[in-house]
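In structure tokens, the next block holds one chain alone, the form predicted alone.
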Amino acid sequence: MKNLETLHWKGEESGRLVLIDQTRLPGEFVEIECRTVEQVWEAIKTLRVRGAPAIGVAAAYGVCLGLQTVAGADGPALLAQLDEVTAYLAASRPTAVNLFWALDRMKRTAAALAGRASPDRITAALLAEARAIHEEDRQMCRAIGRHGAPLLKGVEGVLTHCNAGGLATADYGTALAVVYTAVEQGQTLHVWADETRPLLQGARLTAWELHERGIDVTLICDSMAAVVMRERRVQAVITGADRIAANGDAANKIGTYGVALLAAAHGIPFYVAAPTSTFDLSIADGEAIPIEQRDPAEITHGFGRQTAPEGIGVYNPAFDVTPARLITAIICERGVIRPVDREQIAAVLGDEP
């Protein structure tokens, strides 16, 4: 299957971040170069790069870009700039916990060297840490695929919502990693992709990605999921997640909660695939997960065309929370968490992340 490289770093400490501009897909395949932390912030905020794992990797590299402006400075000045840059990047999007996880790792790396290493060495260590985060995500994607593929044994049709494929990560994806691995192992699968209103990540990204990789895919409107399930065209649902609470409640793209309810009503297993970096054990349950509110124009003027009356009230949360009771299992790089509850999550994750 054709592979995608969602983002990559070019050069050494003075290098730049290159990423696929996902706002241009599927009409155009365009890579953009980010040479400043402001460009990374904008890319995350405007969804040029999106998907919780990919946001985390991009933010780590964004830290490296932000420190280029103080190259040659002394240690205190470097660390002050690091604090400023990480706080700035943390303000780009509130829900995807991988963003904060990656920024915390970068800060811990610098703190471990502060006072006993030169600024140049700290800068080099931070780039090495960003690359490690990148490579670990690749390996986590592959492990999620290996652990999840057996769950699709005997399944012919899989439904997914939003995009949790290679475009959302550093490599294979989370939810789609399970599909890709099963296909590589010889299984024949047909994927049903919700369009995912209002920004159509399923239509623009998931359908494009699956088609590029040669996977049989059918695009449907979000409102068609119930019919597809009733007609028994799908036997499993797999989505990604942007933050998972300690009890297993999972935040994902708006509409996921409805899909989970439909799956439960039709007796179809509902799986969530996400790396351990997506778990936020500091949050007891989904009620405490911050939900990003996005521009009303995404609904009233989708892709530049007015589709609603001027001045109409709009509610546009980017995510919703699926209760753990509706999740059959969570697939992470350490294995399959089932049943999905606080005790089982703690047993698999221990004290991490």
Ligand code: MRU
The other form holds:
Amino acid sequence: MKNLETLHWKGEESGRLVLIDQTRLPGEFVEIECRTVEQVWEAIKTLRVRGAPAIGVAAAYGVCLGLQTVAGADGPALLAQLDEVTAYLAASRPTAVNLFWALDRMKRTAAALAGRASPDRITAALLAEARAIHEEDRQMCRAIGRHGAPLLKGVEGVLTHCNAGGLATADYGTALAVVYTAVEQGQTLHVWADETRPLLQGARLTAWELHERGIDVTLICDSMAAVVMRERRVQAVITGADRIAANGDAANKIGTYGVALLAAAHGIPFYVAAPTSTFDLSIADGEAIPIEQRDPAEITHGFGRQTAPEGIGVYNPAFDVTPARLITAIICERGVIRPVDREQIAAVLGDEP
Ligand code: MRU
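Pass me the form predicted together with the named molecule as well; I've looked at the form predicted alone already.
All chains and molecules follow, beginning with the one already shown.
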């Protein structure tokens, strides 16, 4: 099996970020090296690296790259550059809160040392913080897998939407961690992967990584999920999330809301698997979650072929919000949040900012 490491840092303070270029999958497995913060910004924007947790890890390393240009500068110059670089990276994509969470951690690390430590020490501490974010993400995947696997007892078929697997994280995913763990524990599972229009993360990435890891998977068009449920081929749905509000409303890849409605109509449990870094307790409910609008060409000229009339009006939100009432449980690294409501979330995430 290929080394499916989504991203890694090579070297020390003057190192670089290496990541799998997910836009080239499944046709080509290519790793690219980012040596500048601009390259990391572009990689996030164009989805070479994508998935909420992986975006956070990439951004943390992006900060380290952005500071390399002021190596040798004094403390105030370093901190001014840090402000600039974090603001720049924050403008790459708006919905996944893990991006802002990781950038905040980097800023807090520097703030704690400002005026007390040399610029070199601050730079070293920032690389250590990025590495810690990376390592915690690995641990998080394993913990989500452990907490979620028991929910799949007796399940034969599970449906997922978009890619919340290894490619979206530093290890083996959130939603797919639950699948991988259940299979490691001896369960036989069949995954139904929605292709996930318009950018086909389900077809290009989820189907690919499940296949690479030897898990049974059947790819379906998004429009087939209803019939797959009616035919009783799936007994559970698991997706990831990009931002979860204080009441449990969860933003995830466009189409997730529809899948949740279908699951409710068929009496199938709908689980969201996401780390605590995906919660945004400053937002009361899903109404306030910023939804990324993407280029109309992703719909009219997907993968280079024109499939709609020139100049046609297009609406292309990249995410939608599934209301908490449709979510059976949220699986995070601390355990299973059930029922999904403000009180349960506060009880599990009490100490989060
Ligand atoms: O636009 P993308 O590919 O970044 O969207 C990704 C998703 O919606 C994932 O489901 C989500 O980030 C969770 S990843 C563990």
